[in-house]
Amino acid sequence: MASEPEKVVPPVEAPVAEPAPPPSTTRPTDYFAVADVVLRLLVFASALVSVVVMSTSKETEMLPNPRPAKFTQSPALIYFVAALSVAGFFSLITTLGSLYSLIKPGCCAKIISHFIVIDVLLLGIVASATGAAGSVTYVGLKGNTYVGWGKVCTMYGKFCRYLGASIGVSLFASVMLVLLVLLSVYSLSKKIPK
């Protein structure tokens, strides 16, 4: 018998491992930190706009003698400008701190806990100043017949429009501060180990 030729089986090649892709140099984006920075910038911008609008609210009405209406004539409006100036200043400082924590994420928990305290204090200050200025503006708009105070906004329309716009913008700042407090508490609760 003729011998059959032996079948030559080619050797099985070991699978070649592909080199692993290089590690990614970019970190995943922390959307809470980005939202924190954006909200803080919005608080700063709204506080700045509110202070500028209130500070420029001046109108002189020619009655028998000229009578100017300025924000410096009411202690509540002076408090409003001072409170919103402080809120704008601290929101600018905390924005820089928030940007730092975005760049260096290891120090987040301590900074966030400090920011919560500052944000709650600023919220109380801005809300009380907005309420005080709003009450003075409301009395100027509607008057108070029980004590004999007449409507002032019928004579000083531009002044009252400036006051209303400034108070509206400060209400926006108050809402942004509430959102900042909620965001900070939520992001801090995510960092607590379970």
Contents of the next structure:
Amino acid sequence: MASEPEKVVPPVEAPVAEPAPPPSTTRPTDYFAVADVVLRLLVFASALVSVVVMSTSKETEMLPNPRPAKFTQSPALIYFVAALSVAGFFSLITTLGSLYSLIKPGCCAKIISHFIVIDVLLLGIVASATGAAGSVTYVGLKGNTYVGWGKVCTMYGKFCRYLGASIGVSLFASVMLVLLVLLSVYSLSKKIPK
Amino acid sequence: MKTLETSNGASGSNEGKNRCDEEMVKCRRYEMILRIMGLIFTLVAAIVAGSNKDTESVAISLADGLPPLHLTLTAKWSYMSSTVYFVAVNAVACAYAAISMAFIALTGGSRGRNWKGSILVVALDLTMVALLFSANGASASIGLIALNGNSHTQWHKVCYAFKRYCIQGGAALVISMFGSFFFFCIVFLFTYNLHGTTLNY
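Output the form predicted together with the partner chain next; the form predicted on its own has already been displayed.
Starting with the chain above, the whole complex follows.
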């Protein structure tokens, strides 16, 4: 039992005068998640508006026999309503998903890439519906002398205005979808481990 | 730490880099193949739709009892605005596929971690997908009206007289649909890459 020849000062266990690191619970506002939810809500709202405006665009002209103009008379317009309803439904689902991911941050980072694929598919669907309805409305507006198709919009003014508004809003929805995919790609790439 | 030769420029763990490195060449090859296929299909669709011209002698019956009047009518792609839009969009998509292939070959194909260089390419890819799908929808709806007519708006069917014109237009539409599918696959491949690099998160 030898005594210690030198007194060794025991090392200080606890750090002295070192400020505690900032707690990780105070996270900054995740602007990308908020912008994500807002854009998805915009897409859902514009799809809903397009479907409602197109569905209520019925006009009846009192000719010798009353002839109504409805969206069900053209298969392209029926496809427009169906495609935008599907787009609205799926955008509602993804809105709820990204809202959940906003409330519980860091839970589902993998879900963003699934949302990107859904958004690109929705973009294709909405763009094709816009193109189809837009071409039919354009022929109805301007007519086509080579094929012998007459103008329709001179007689049914309200119908054509409703159609034009609906197509314009769906064009806005497709632009929002492009921005949404770019935003998702950007926020996903920020999560790449450095 | 193994230094990467590719243009990634980001440091990371060894395993992550190795996995990204060996998959990078595969992904780049797939992407080039997809772009080449997209270019070919949209080029063929633009050419087939742009050379669509048919001259037929159509019998128009004026009234009962009178012999039908034979008119020589021409159907051309430039007579209809939606087919003009279709040809224009396919030409733009073909040119974009060529330019983006040259851009990626020159800058080394930034994928995965080096996302900043490729965000412009992704944005333009998305707009090409949207444009191609809208052109397909427009051409399909006008083709359907030309095939069946629309009794409510007094638009008579046309395709019974111009069979070759309608068949050629339909073929161009199918080819363009394949081309737009390849453009969609390019975006999907990029997302798959991005998803693979963030899997460790």
